[in-house]
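Consider the single chain below, provided in structure tokens and representing the form predicted on its own.
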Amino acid sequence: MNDTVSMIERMRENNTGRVLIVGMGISGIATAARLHRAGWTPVIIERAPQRRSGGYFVALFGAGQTAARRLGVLDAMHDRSATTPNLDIDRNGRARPGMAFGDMPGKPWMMLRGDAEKAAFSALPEGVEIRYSTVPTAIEQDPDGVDVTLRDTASGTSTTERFNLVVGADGLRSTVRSLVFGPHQDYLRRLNYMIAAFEYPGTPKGLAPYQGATLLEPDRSMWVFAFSDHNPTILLTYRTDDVDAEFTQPPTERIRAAFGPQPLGDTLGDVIDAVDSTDEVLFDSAEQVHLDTWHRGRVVLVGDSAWCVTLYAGMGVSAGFTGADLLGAMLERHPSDIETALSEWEKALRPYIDHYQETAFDQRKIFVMDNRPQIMLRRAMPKLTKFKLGTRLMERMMRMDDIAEFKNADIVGKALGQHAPPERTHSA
């Protein structure tokens, strides 16, 4: 332990533990608190002028909640799941009883994707370098180090740098990956679904605040996620057959297109003119990137970056606090040596990873169906949990097995042979 510690000291007070996190988002600023915690030097690049403050749903996961203790950052989140009974309804007006997301098995806690995000950021220690508007155009690598040439895009200006490890976790297109892994379309898998989300201002029509419905059909639905305590988030999420035909038209077009001819109804029709005028809304397909190994040399891939397993999958934010940790973990297991700590990492993590990307093409039915037998099994499901019997299929249906061992458990403790940290008591 002593001689862990003192490598640590050689390293900051010799500058040679110093790290590159490219990306700015939660699985970015993880890594980087956590380096730093191992005994690294973080500097810090993101492509956008300033922090994002992006506040779709995301679901956190036992594996998550422990990742999220063991990096100290669990107790600046808490559960928004809301109280009032979630609803089913369609374009007509007429509703019933239906099931939210946070009724599924696996107990996961509702948020917004900028509480992770602010979350991670408290872990974060003062005086840490961060980079607005910069990014990687040229990375060369040789094995004592990493050579990057940085763009100040507010600027125009470039410099060239040396670090000893490079960490990219700037998304779906990550350029870290295309500079030193290949191009986007050699690693990307189309799922052929469209996504939009963001933040509703207020209550949707036809709904009582803080209220959550689904608005469920065949290849398209509607889903509300009310918290108890902020405004819903939207997800509209359909089925295409050209994915690059979504990305030629304004968001609003596509999306009243897709889900056309039809009259929309009250609460679809206002959740979908508010796509107009908010800020911050995300489009994009759903896909995921497939890699053979996640690190290359000295140079690292984390997050969405590595192995995006879709918003279908709900293990987005809780894969990127569980791959920060123990990455931090492996690199202080195998100060001296990078390769066998990246490799030891991987080995360690992408058994889960391989799981939430497989099972994703299943969990997609959860957010938008099919056809209209899964949608009737689906609004059966209420009524059915009230008997033991129905209860024990929607177990066998949603895989409470699967949830047990790949979603809640704590995937660091196992992978270093400990016990999960002891919970504590977390503000609201």
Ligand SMILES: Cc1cc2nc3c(=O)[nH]c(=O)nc-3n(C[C@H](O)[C@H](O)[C@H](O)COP(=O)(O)OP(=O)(O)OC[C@H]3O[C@@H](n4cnc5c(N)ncnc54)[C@H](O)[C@@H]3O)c2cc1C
The other form holds:
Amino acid sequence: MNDTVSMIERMRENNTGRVLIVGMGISGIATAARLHRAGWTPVIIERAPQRRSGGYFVALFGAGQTAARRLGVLDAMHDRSATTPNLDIDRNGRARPGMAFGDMPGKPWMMLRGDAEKAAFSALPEGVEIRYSTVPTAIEQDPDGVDVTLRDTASGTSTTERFNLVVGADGLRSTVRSLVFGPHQDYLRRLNYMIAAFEYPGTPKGLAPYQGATLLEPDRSMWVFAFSDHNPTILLTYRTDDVDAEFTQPPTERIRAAFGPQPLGDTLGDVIDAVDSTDEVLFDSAEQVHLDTWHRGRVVLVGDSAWCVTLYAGMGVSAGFTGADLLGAMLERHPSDIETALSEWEKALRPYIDHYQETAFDQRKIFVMDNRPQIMLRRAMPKLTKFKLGTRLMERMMRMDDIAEFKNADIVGKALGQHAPPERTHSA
Ligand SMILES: Cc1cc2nc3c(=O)[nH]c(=O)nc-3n(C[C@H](O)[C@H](O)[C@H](O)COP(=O)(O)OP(=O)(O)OC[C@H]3O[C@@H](n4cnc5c(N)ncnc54)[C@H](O)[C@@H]3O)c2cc1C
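What would the structure be for the form predicted together with the named molecule, given that what you showed me was the form predicted on its own?
Okay, now the whole complex, with that chain kicking things off.
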């Protein structure tokens, strides 16, 4: 213990623990905060000119809650699960009781991406250096360090600086990955589904305030994620045979084409109109990232840049928190041996990520179904779960045992051979 403390002190004194974190999403911020706690001096660079807030719905499963508690940020978030029952609606205005995401087994917390981002940011000490509008353009490493050329896109200037470790937390289309590991096409796997996600200002037509709804049709769906204390967020998702073509026109045109040609009806029509008037719409294809290894020398990838599991797995934020905490823990455990620390980190984390990636294909059907029989089965679920047998059937279908083993696990505790961290003392 004393050896570790003096090593950390020496690293601070000699400035040998300088780590560049590329990308200021949830994974990057959480990693910077955790590595700072482990004695490193983080420098964060972010392509955007400022922090990204708000956004879309995310569920935080037990694994993410436990990692957040270990990171000391769980108390900065709270469960925004809606209390009004969800509706299953169609275009003709028909509505019946439906299942919300929060009704799914596993009891995840419902929140916005911005909630998790703010919570992670709250753990970042004030002095940590953040450079916005900055991107890496070259990365060269030798056994002792990494030289990174950084371009300030606001001023158009570049500098080359040396770091002891570089963390690529720059998302699905990571520049760090393409500079160090190779081109995107070697690592991205398309699922052939598109997503549009955004915050809806107020209450969509046809719904009561704080009421969520799903509109399910073969190969396309609309989700209104309601919260108990916040505007809802929308998810429109649909199948496509040609992902490239989806990016050749403005999102609303593609969305209208995907949900046409039938009349949209009140709620869906209102939601699609809102795409036009909303500043921040995330419009993208669902893609996974697959790499044989997440680290090369002194460069390591975390979060979506390393393993994007897609929204259908519902585990991207949880995995980001877990990866950050475990990375800090392994660097503390092997303070003078980065290679071992990174290998141990990856060995402990990979079985979980592999599982999230594999199950994402099946779980996509929670969000968007292939055909009418799947939709009819979904519609029957609220009735079925009134009976014990029905509940058991649903638990088997939803793979409850998997949820306990993978989605709600204390991954870091298991890797370190520790018990679960103490429960939170109060609710946020
Ligand atoms: C609609 C939707 C719903 C989702 N639902 C869930 C859910 O229910 N549960 C869950 O756990 N997860 C969910 N996810 C996934 C989750 O949001 C992501 O996995 C997670 O936010 C990824 O965080 P990240 O920090 O790894 O990457 P990002 O959030 O992509 O952050 C990357 C950052 O790097 C920056 N950047 C990019 N390139 C560069 C560069 N060259 N230089 C500098 N900076 C750069 C970007 O601007 C960005 O700030 C959902 C995702 C979507 C889209």
